[in-house]
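Next up is one chain by itself, shown in structure tokens, the form predicted alone.
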Amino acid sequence: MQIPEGEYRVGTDDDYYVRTNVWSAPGCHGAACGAILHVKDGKLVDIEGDESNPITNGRLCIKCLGIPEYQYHPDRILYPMKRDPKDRGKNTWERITWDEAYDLIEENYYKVREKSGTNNAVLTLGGTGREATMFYPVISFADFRSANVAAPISGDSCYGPRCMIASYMFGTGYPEVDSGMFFNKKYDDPRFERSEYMIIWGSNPLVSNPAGYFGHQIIDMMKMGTKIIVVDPQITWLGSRAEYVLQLRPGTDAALALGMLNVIINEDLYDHDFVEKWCYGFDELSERVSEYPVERVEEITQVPAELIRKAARAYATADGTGRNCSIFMGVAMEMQVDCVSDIQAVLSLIAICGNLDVPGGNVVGPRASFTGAWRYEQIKWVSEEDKKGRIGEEREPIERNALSNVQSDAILPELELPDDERTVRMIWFNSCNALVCMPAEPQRWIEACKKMDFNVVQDLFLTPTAMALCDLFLPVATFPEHDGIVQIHYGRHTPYLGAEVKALDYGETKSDLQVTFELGKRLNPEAWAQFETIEDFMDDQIAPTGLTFDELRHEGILSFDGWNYKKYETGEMRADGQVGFDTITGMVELYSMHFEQWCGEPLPKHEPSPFSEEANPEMAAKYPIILTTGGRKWTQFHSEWHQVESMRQIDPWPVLTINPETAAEYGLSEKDWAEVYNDTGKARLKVHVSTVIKPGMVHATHGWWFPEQDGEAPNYFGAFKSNINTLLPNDSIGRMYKGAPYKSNLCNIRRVRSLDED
């Protein structure tokens, strides 16, 4: 079924189709998948791809196709609920109205604020749901007027570091692969050129569609002739189809990038014109990379020296075709302690090869960011005193100058303080299942969060976090149940703006925006005084387009044509209109002036993971296996979807992938249960024996809990049985407080009888 241009709904009152753009809830990485929803007799009966959507062209993933099952799952919570804080861990929830829920929030907010003497008594923790991502900072800043807001992931290891490091090196947002997304005709625009080579570094974009980029665009370009180089400890589907696979040891990405830079500079393969005109610190970078000849890099990374040379030459020269090349960087780069150097070195590759803001390369902003910029501007409602009093204020030179979140590893020690020393007394969990996903050492988080006077959760199901910690449950609407603005972002770019269109009512659910708006009207009405309705707010957000939200709803999705390449030559990258980059030097800072000031290290360098044989031989002797985690699954989004039967049929258990050689050494066979453990924690997973991973290392899936199990204390739906984050230490992070060992840890393994028996 396709809906005519200029319409968003067709059919009769009791049997109709609605065109929308998928964002959240449930959470997913926001590629703005275009969808047609079929509603019959008030019920969502089917979903199919919208072929007119310029990004996805009718393609949907298994999670979108499973939305009707998710939508009507019998365990979904459809109305507000409360319980006595004394009953945390017990299923004693009582249904209440939304007015009663808001009354409880208001009452407890004023209590904790008076007790602590500051608005910072409230801490907001946010997950990765796309609308939630836009509005949980606003709940903190504009509603509670608290400076304490964070995604509680150690080392802030998700997307933010890429954006911030790019901001200081290039003066722009994160540079994304050019996929024609800035042109109305996309690939058919004469200005578009495909990459000759694309390096996919630490990502599995077909599965995860990370940060808005639709991974199947890579397949489109491969069909046009783009060749792939994959950097990953595992052989992925894309890796099996790559020209070169650099299967590196986890935690050594910076060394590999420095080795490639060594080849490119020493073999004189870099773009002399771009480097001479637009790069600051090339000589210093050259001196640094001289420390990383490929023979040394082979020892560090386990990637053969000749393979490093071949991949570097291919990227730098595009096989002599005269085309440009690109690098697609994933979250794995941020989920290791050497995070800053990893990203800095890879961005340096893009720059010195002249692949920055050119057709077929990595393109940069700025572009209008709509809601994305507005959310952090709302910190204006926080007093200067409260800004100075936020958690971990002393830690964050890089983030304080780019975002407004608190540094996440500082949160746990604050929550663990005695009552008379602690500021935070209330936590707002916004689409955040913190006991299962994101934080390191969740076994410490549960005890710390129990100390709070009052906790609130916004979610769709009773998660372990809701059952263990929360006193008020606010039911979140799915994307078929609410209107919204879908902002497809790439760093600081907004190439598309879509409408999330309400198709039906179900229960008493509310969107993240609706809760933020209605709560703000109560707690800080001045912040919302100019808007009578949510639609007024959305009209204001998209005013630069010249459209109202209703007009956007009829349009479906906007693409912003008129993109220019090489904006550094035309003054479009600087606020003052001068040519160059918006940095201290006006150039790409290969040698970062900011980093020199903040941490004394302006250049990338390889630093062994603190959880490696080089840095910690005693630990490595006790725990000789390299542990990496966090790989994405088609059927899950972090800790979501585990209760949906069709998804569990495909992925019924958490999985530990292990090489046959290592499996034999530890007496493990396919489908055995294995316990993974170290001094920090333990988790049990089903063994999958495969050659996609090297000997001496294992990969564990993440975000696991068991909705079919008992939810009451102490089991909490099995929240800690297979939770691989229990093995990750909090606050074992890299320079400038970025990066953590999600991808490069140490462990041991042993065979056990089952999930619960030794």
Ligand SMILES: Nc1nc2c(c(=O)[nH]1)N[C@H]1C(S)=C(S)[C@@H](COP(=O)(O)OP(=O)(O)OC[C@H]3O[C@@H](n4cnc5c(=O)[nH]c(N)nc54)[C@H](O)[C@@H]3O)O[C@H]1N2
The other form holds:
Amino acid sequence: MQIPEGEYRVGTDDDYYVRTNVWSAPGCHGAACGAILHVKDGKLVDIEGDESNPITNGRLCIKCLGIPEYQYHPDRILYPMKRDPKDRGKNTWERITWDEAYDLIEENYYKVREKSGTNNAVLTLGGTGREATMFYPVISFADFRSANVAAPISGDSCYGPRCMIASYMFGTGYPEVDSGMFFNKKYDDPRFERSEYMIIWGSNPLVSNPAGYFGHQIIDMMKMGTKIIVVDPQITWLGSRAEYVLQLRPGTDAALALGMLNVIINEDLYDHDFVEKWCYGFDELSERVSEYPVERVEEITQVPAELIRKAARAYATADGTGRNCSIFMGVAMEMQVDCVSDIQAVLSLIAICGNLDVPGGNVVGPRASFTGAWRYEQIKWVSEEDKKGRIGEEREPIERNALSNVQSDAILPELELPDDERTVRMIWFNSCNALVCMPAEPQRWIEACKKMDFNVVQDLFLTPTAMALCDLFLPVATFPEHDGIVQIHYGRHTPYLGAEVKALDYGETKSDLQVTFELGKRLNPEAWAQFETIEDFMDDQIAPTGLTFDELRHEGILSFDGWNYKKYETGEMRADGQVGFDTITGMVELYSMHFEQWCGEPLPKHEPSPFSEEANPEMAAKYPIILTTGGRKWTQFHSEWHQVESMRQIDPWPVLTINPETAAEYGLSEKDWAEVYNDTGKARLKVHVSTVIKPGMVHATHGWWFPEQDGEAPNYFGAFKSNINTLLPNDSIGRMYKGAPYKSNLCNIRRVRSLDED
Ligand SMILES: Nc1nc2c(c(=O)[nH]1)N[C@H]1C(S)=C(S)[C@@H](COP(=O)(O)OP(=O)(O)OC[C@H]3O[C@@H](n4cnc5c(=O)[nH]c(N)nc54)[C@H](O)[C@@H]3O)O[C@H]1N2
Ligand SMILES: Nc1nc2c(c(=O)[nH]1)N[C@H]1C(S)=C(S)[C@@H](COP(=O)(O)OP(=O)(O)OC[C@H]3O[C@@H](n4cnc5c(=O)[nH]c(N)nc54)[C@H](O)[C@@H]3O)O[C@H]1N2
Ligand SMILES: [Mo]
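Switching forms now, from the form predicted alone to the form predicted in complex with the named molecule, please provide the structure.
Everything in the complex follows now, all chains and molecules, and the chain you saw is the first one.
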């Protein structure tokens, strides 16, 4: 089905098609996937890809295709519900109206505020990807006027570190691989060139479409001739089609990048012109890099020295084609204790090879951006005193410079304080299934959160978090059920802006924007005074485009042009319009004076993970297997989709992937149940024996709960049976409070009879 240009809906009142761009809910790292929804007799009957969408061109993944099944799932919660706080863990929910729900929030907010003497009594916890990420900071700052807000991921180890380090080294947003996204004509723009080599480093972007990047663009570029290098302890689909696969030991990425820098500098393969003109600290970096000859790096990473040389030469010279190369970095770089070094070293590779902001390299967007920055600016509604009193304030100044969120690992100890010492008394869970997905040590989180006076959850299903901890459930609308603005951020910039268009009503659900707005009108009307309706608000958000939301709905999606490469030569990179980079020195800071001041280390280095044999031989003797977790699945977005039958048929169980050699050593065979354990926790998963993974390590899927099981206490839908995050200690984080060992921990494994029996 094609919707004519300038229209968004065709058909009759009871049988029509609506063109939309998908963001949320359910959760996804929305790439503004273009979809056409078919509604018949008031019901969503089908969804198909929109061929006119400039990013996805008609392609959709199975989660979008499964949306009718998700939307009408019998477990979905369609009305607000409350429960007596004494009944947490019991299924005694009672349906109420939205007005009653808002009254209850107001009443409890004033109570906890009174008790703690500060707005910081309310803590808002948010999730990832979806539209909710635009609004949970706003609920905290503009509605509750509390400084306590976070996505509670240990070491803040998703995307924040990449952006923060890029902002200090380059003075920009995170530099994404060039996929023609800043041109209206995309690949057809004469200025665009494909990369000769693209390194896929700690990511599986075809499955994950991470941080708003549409992964299939990599396939487009491979079809044009781009060659792939993969850095991953597992052989992914892209790995099986790559020129080189660097199958490293988890958690040794910084050493590998330093080894590649060593080859490039020693063999004189770097871009002299760029380094001389635009890089600060090259000599210091060279000296550091000289400590990492490839033979030493082979020992650390287990990647053969010759392969490191080949990959480094290919990336630095593009095989003499005159083209540039790019590096696609994934979350596995951040889910390491010393993630700062990983990222600093890889960004140094990009810089010294002259692959920054050039065609086919890693590019940075224009300075303008939309509501992404707006949400954090709402901190203006928080008093100075409350800003100073927020959780983890002593971890300043680094945090404030990265995001306005509080440092995640500081939260749990605050929640565990006795009643008379604690500030936080109410938690608002927005798009956050904390007990099974995000934080480390969920077994401590459940006990700590139970201490609160009142907890609210905004979700679509009764999750273990809702069941165990919450007193009020606010049902969230799916994308066919609400309007919204889809903001695609390629490295913190917005090359596309799409309309999410409401196609039908279902139940009494509300979008995140609607709840943020309506709650704000009650609690802090001043913040919302200029908007009568949420459409007024959306009009204001996109005002810089010259369009109203209704006009955007008719347009479908906008892409912005007026963009150049090498903006450091034209003054477009700096706020003051001078040439160069927006850093202290005006150059790329290979040597960071900021980092030197904050943690005494200005340069990248190989710092063995505290969860490795090098740093902790005692632990390694007890727990000899390296544990990595959470590689993405087509059928799930973290803890979501587990109740949807067609997805569960594809991925029915949590899976532990193990090499045949290691499986034999531990007496494990395909489809056995195994318990993975260490001193912190344990989880049970089904064994998958495969040569895609290196020997000596295992990979465990994350986010598992069993919606078909008993939800009441103490089972909580089996939330603690296969919960791999129970093996992860809170606050085992890296320099500058960044990075956590989600992707390189230590464990042991043993065969068990089933999920429940030994
Ligand atoms: N379908 C689906 N899509 C998603 C998500 C989802 O849950 N489901 N989650 C979204 C979110 S929030 C994020 S952050 C992104 C993340 O998406 P990606 O950045 O693509 O990351 P992952 O899929 O976690 O892991 C990618 C690869 O890292 C490898 N790896 C593991 N340990 C290491 C290591 O130590 N070093 C290196 N170099 N590689 C390692 C794994 O083997 C895996 O192949 O995906 C987003 N997209
Ligand atoms: N072991 C291990 N753990 C990990 C990871 C890993 O690699 N390994 N990856 C981590 C990463 S990178 C991330 S970002 C986190 C993600 O963690 P989360 O974002 O917390 O995970 P989800 O399960 O996707 O989402 C939580 C809840 O949001 C609800 N939801 C979906 N859409 C919407 C919406 O539009 N609005 C609202 N209000 N709610 C919605 C879902 O139903 C779900 O219950 O997980 C982390 N956890
Ligand atoms: Mo993430």
